[in-house]
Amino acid sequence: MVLTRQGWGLGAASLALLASGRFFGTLELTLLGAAAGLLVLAVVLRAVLVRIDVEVRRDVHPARVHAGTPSRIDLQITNRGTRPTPVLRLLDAVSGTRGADLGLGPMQPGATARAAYQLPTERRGLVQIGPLHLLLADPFGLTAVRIRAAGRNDLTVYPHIDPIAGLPETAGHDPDAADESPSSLGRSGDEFFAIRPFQIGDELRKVHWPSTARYDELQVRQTELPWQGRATVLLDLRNDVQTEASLDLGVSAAASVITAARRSGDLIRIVGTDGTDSGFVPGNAAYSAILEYLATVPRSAASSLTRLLDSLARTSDGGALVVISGELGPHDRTRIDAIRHRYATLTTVLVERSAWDVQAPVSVEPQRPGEIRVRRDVPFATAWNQAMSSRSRRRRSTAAAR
């Protein structure tokens, strides 16, 4: 229990008065100054001996969204009391905003209120929801009580993701793949090189069920070893060439690609300039994995683009590598072009200036052969699906040549 601004006030008038009333031997300032001390002691005494048993319970649905999708708090309040409750104020703290305020009036003894509010999706990143406390107040408000009644609670937010064409080209050798499961189910005899999720088409009595119940979803005996597509998204983290919109964007490109490749059946991995590296790691638990890294991704300040191209150069076994960036200098697109050799396909996103600084001008500056700009006027989406669409135009081309 604590007093109030106007109940420090008020205490500190009533003895004001008080002395006042002594000094010049006034009656009424007296009279005044008793009253004022004895209606802050009533409320102070009402606040100690208040009892309220009440159970709340938050439920976040959904607890894990994508940015712009809405996701809401459902509270649930029961008196567990013998006695009605007083008129409460729920307090739930929400970060990045200031909070919930609900009212909440009185409640007989095992009455149920159920209120909701909604969470900010705006942006990618991880809401925390909490604690909420009830506040009791008397009608003067010159005291308050702050009961905890509610923990934490966190809300994801993923990436926005676009609904963008497939990578063309992202066949690559698999050579794990014969490690991720052993070479033989033992009783029938019938060699095979891995195990990979089940496909419609697949026949039923492939199903390998101590992989199945391993990674909770279907999975196959591959009986040869597989040129499985695989892509690989490389994001750019460094602070001198991201802002926090910039990289907003270029997050959500990457949660866009790797959903993509994982739509087309590919291999997906994600890998930053923080470090960072997923791996080849097929399931759904590898791609929730990513967009909850994606979720949070913060820029980096001790981060080197070169010296991950030249792993990545040295590691490589084909399929199709995406680099995602705000920009590029010289030296990091003579690396960028070095290893190009060692995929089928290289692509590089730069979100330019304009895409997220509506006092930017809008760049001229021509697009290199395999490079994605997103500006203004062509967001992602648009830009990457006519990049494809093209790419694919001339692949048919060549093919018809020949």
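Note that this is a predicted model, so its numbers are computed, not measured. The term rigid core refers to the most C-alpha atoms you can superpose between the two forms while keeping them within 1.5 Å. Positions refer to the first chain, counted from 1. What changes on going to the form predicted in complex with the partner chain:
With the core held fixed, the Cα of L91 is displaced between the two forms by less than 2 Å. Superposed on the core, the two forms barely differ at G151: its CA moves less than 2 Å between the two forms. Fitting the two forms on the rigid core leaves the C-alpha of Q367 displaced by at least 2 angstroms between the two forms.
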Contents of the next structure:
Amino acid sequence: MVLTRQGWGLGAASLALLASGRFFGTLELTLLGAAAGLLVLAVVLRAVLVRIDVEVRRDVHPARVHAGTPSRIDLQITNRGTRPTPVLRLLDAVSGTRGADLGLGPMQPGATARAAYQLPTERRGLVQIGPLHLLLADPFGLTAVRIRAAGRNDLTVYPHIDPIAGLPETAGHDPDAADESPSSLGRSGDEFFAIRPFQIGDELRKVHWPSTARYDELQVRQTELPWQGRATVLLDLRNDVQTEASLDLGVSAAASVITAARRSGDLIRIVGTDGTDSGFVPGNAAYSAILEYLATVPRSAASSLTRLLDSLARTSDGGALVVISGELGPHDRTRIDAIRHRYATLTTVLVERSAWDVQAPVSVEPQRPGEIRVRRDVPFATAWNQAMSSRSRRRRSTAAAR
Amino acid sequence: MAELALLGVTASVAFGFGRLFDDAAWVMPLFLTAMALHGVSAGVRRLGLGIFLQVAAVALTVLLVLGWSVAPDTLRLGLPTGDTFGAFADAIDQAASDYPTARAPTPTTDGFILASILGLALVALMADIAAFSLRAPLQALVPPFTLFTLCSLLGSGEHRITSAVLFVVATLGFTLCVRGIDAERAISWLPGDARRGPDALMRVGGVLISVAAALTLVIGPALPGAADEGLWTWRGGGGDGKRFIMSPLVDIRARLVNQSREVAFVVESPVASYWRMMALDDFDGSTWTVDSRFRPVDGNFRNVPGRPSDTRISHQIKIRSLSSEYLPAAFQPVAIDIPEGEVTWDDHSATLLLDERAGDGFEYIVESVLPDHTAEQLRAISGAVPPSVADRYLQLPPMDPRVADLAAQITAGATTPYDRALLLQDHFRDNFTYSTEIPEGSGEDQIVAFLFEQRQGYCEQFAASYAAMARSVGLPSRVAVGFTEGDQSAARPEFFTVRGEDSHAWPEVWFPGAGWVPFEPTPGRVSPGSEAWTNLSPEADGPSGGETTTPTLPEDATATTLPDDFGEDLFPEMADGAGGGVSDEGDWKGPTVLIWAAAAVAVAVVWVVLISGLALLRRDLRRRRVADHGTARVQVAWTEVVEALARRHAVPRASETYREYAQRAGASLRRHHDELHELAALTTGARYAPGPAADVDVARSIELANRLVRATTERLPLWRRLVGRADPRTVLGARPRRTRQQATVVTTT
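Other form of same protein, the form predicted in complex with the partner chain, not the form predicted alone:
Below is the whole assembly, all chains and molecules, this chain first.
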């Protein structure tokens, strides 16, 4: 509808004035009514007859962003018509906010104007942008004509990733490995596996001379695949344990862990209580997919953590297991401890209430080994790095003692 | 800016008061009130003093304006004193007494001016507070609209279109200003548009307002039903104030004083006569009333034992703007013929009453028997007054004994009742003067004052005093109310045009055997047909005798009262303005508009000359100030060019260098952008180089600047150049506004 509420109101007032002018026999009221009616008519005619030929190009910079990093939309508005544009308003809907509302002054034919506005990227999630409308209004607010200028765009805001120290001992039960139980010392096994060209650093003992003679190049016997670390992240999404804020912290922790594991070349697998299981898939695509999943994963209905833990224990191939949850009760914690022996390392990350609720008191429960508690004064990265360094110190001391 | 617009709204409402008043005495006080009030409010607001102080300051200002306008001679040093308040009270009393009978356009009296000033001040104050302190601009328009509508309903037919269109323009302009301010503040504009955007909005709004106003001026009055009478009349009078209610005696003064030239009714009659409506016979000391008993009549309703010498006439009366149930007719009516409605008749007071107010165009035919007494016949009458007559027509309330004494003294030499009546009549005609300047009223106090102090009054006083005095000497009498014969058309002498100003009252005296005989104590008037017994002749006491204040037309000017195009219609349709004052005003519209237009043009020319002169002066001063410093001179040259460019092409940004600006602005200069670049380079060099600018560079930059400024102005159309000359910003030195970076918007660099 071209007329706004004020427009209809003025039209009704015009009719009322005309009627009362006739009723009382006063010319002035009739004139006032006529003036109001003519104004409405003039404004409607202008709104209907004005031709706008405006092209709007919208770009998101940067297209891929993590929570906390600013991202903005760049608009380029060009007047493709032959007449100057009237004063327009740009209305761009952005999910989670009021949207952008910019005033655009008259543009000469062929002129270009640029504008930019920030997107809400403080939290992870999916930001839906658009569609972009141009609003032609009149100075009295009586008409409003909307013209669609750009469609929808989506921006995925990935969770915030802290740079943390990598997981230790992600070595797992490689099904292609010869040994059942890996040890951190000595990597060579007995079984011949493959021949590959010599690389600087290989031991001379391993050189396979017959192949070397054939290929005129040093060839080396490889007995085992270079072991690939495996890291499994179990993300607790149950809505009776997690709130939105605590889940954000947990997801950020999960993303940081996964990024750190990827940096050290381990295979990563993410398992969620909503039934998601990514499996150990190598490569960038899998990593991006996991991040996409983490960007938008909501809380899920309450389900049984125990059953999931059991299935994890059954299908375990070793490696590291990181369980990320909110405030777990002692029962759940015991169940988690029960599958410790199926994995090389088990780390539990618990997001305490004080981390996301500014009014909650900071608890003073001590950090148990293998457990990382995220508090208001101890953010995840700090707690993780502390835990990892203390664990490696312990290992060194144990190893030294051995 | 919005404050000026609100002042415009108040001013347009003040202009609307022109519909109420006759002369121009209201102009100065009302406009002064408007300006003072808004100025004081703006000042108080700037000082941040709050609403209560604003109201107090405004009240003080209004008091001063009131004192200055209403009672300037009671002021001391321009400040009101106690006498001033006394004058105010008097003015209010006067207005209260004038209001019930006043009809627009009325002459401005102090009381009305006082009331108007107060009303306008109240409305303007409410509007100001609502618009600027409470930030409700649309609600702020309600009080002015109310006052404007009130004036519409009370006002008359002049200046209506003008005041309505002015009001429309002012109201829309105010709304536009408010919305423009909102747009500037509330909307985040793209960089560079923070000025252009709202300006463009205001421009479009201005165009829309002009279009709406122009169309209203043209189309509005042509709308169906625009000029018709209202379906519901207000104050018995619709919006044009032409109708009036007839009520005995009270209304006479209003019509007399207002010199109402509205045609009340038109009579076609073979002879001239007073057209009588009713008679009042009950005097209680303050007012004259009548206790009537009506019976329905139709056709012939009275059998008058007439003498052969009595004249029997049939006359047709067509009502115009007389809105009354009483039907005027020549005395004494005996038969009536009406097209519709019911007529009742009171035998005692000889009154014909319709069942509703006779509307415009109502016509009826009355057959009357005109008495044909002679002085000898009346003188021969003697006899007692029967008790039935005496009870009713000799009653007097206790009065000042001087009245009866004077009556006895006047009639001392008379032997017959007729002579007594004649002596009384002559006493008034010879010793009193006619004047409408005295306050209305026919009660005892007024009679006493009239008889013994003022000795001047109008027909009400003459008739009432005569009746009272006649009763005191035993003559049964009553006060008849009606109209004089009106203007007799010279072309068709059977037509009489009777207007509001012909309202009249005269006494009737009862003589046994003769019945009621009218007399005429009012100097300057003669009842046609009564010369035989009143011993008056029309020529001797012409209308000019004794009438000092009534500018009625002399009788030989009646030729202009009826239009010449009669055709078949005996009572030609007269346009509403033919009788009244509207058509007179119509002749003035042409010259008035031209005068205003000429004044506006003169003001515009003076303004342009003034501004361009000042701008030139400023430029020369600036140049002279930096004549010695080469560097500064180059920069001044650059500033001049930027000022010329900024108004049309590009506003300089705070973050731009000279070259960048030249780049941006030069794009629209086409032929001269090389020169702009060169000037930018010179300016940069002058500003940032360690030494002073070389003379050759200074000269070159001056030359370039002149050439560029000339080029920019030459490219503009003539009207734009004129507007640029008239732009006060060239004098005030307001820099073309640098763009403000909005906090929420990030520009790509």
